[in-house]
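The chain below stands alone, shown as structure tokens; this is the form predicted on its own.
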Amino acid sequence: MVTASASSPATGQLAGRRVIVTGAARGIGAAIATTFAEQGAHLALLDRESERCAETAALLGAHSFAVDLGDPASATSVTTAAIDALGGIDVLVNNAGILLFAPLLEITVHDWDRTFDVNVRSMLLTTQVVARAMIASGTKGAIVNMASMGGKVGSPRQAHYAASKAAVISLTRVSAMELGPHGIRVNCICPGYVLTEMGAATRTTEMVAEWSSHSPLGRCAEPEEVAEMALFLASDQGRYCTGQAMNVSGGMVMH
């Protein structure tokens, strides 16, 4: 739940940093936005859930932009508008994504393409817009992409999702190689099972117990724990980290 005040503090790990967070209306994205606001960031929040995004932004004193990042023209134009609203850009968090379930032999071309449009292509486009702005202004910024442990190990009925998140990991590594000479760091996060608000209506106690059994810590993650990794990678604490796919999986994945 978003609880930060509407004004960013003058101090903090991200004090004065201008940050775009995509998929920020709820769940992990909202947790990242809240954590970053508490650390002094000036925020622009992007999400296709316009009302919920506006509510979250109002609580954090942030700019709000409604956008379907699966649409290439909208992804580019709204990212540009967000940078203009912030007066520049220091950090991009590419969190927006979708998860569709289907057995391998039943995945449709439409669902495959939609998954890649939102989960991968949108990251390419927002990264291009942001990186060009950073390079033009000489900003030594940071980009944090949201991948998944599924991008490393896969899961039944999620071939399109797992493949898209594997693509995010590769896109992150190549982006780090090409943007590093400009002082721009690019990393991604690979969460395990996260107890988000969105999944609360469908998950059961038995499901959570099953997921938790795969972690040596015996539990699932909270959105705030993923947000703290994003903070590390976006802040000066992670200044020598780039090209990494950081697991936040409670040991469910160890590589």
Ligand SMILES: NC(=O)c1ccc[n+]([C@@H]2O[C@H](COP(=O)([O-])OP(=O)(O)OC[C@H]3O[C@@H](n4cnc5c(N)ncnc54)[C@H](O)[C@@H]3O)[C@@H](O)[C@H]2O)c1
The other form holds:
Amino acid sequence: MVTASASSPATGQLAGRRVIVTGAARGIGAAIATTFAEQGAHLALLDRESERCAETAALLGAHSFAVDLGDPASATSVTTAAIDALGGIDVLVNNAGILLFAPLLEITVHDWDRTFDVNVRSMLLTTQVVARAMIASGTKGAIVNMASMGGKVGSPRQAHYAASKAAVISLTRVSAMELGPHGIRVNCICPGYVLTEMGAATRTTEMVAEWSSHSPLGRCAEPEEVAEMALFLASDQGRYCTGQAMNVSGGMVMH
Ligand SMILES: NC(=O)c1ccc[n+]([C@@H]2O[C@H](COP(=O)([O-])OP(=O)(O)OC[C@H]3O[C@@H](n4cnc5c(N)ncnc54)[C@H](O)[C@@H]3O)[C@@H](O)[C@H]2O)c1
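Next up, the form predicted in complex with the named molecule. The previous block was the form predicted on its own.
Below is the entire complex, every chain and molecule, led by the chain shown above.
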């Protein structure tokens, strides 16, 4: 739920920082946007759900941009427009993603490509636009990508999703290697199960209980708990972290 007030405080861990969050209309992205606004960030929210994105943005005093990040030309042009609206860029959070279910033998080329277009290629394109702007302005910024524990350990009926999230981890590492000399840090987050709208249509109480049993903490995550890790990585607190894939999985994954 988005509850922050419209004006960003002048103090906080992200005071005055100009931030793009993708997939921010709802779920983890909205929680990140809310947490960042509470810490003084100036925000541009990108999402394909235009109305909901605008509603979330209005609550946070943020700019809102409707975009299908799976379309490469739109991803590039809207990211450029968001940087212009913010007057520069300090932080990019690549959070937007999709989860499709199918057994390995039934995955279609269409669904494989769509998963990689949205979950991985969009991150490359937004990173290119943002990193060029940071380098041109000498900004020592931060980029946070949303991976998944599925990218480390896989999950049945999610080969396309898990492979795309493994690609996010790899993209994050190489981005960190190449952008580090410019003072730009790049990390990703590997959440466990977060009870958002993603996958909600097929989720049962029994499934949630089963997932929870895999965590030593005995529960799934709240979106805000992922947002706190994003805040750490985006802020100066994480200033010596780069190229990392940080688990927020309640101990379901420990490597
Ligand atoms: N929920 C989980 O258990 C979980 C676990 C691990 C990783 N993740 C990752 O966290 C991120 C956020 O997930 P969530 O649970 O909040 O999901 P969600 O489905 O609730 O939200 C995803 C947001 O991304 C937007 N989006 C999707 N495709 C888009 C596109 N082509 N262009 C623009 N916007 C698009 C959606 O409109 C939505 O607002 C995703 O990358 C997801 O893979 C989620």
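Since we're looking at a predicted model, the values are computed, not measured. Positions refer to the first chain, counted from 1. So that the term is clear: the rigid core is the largest set of C-alpha atoms that superpose within 1.5 Å between two forms.
A displacement of 2 angstroms or greater separates the C-alpha positions of T204 between these two forms, with the rigid core held in common.
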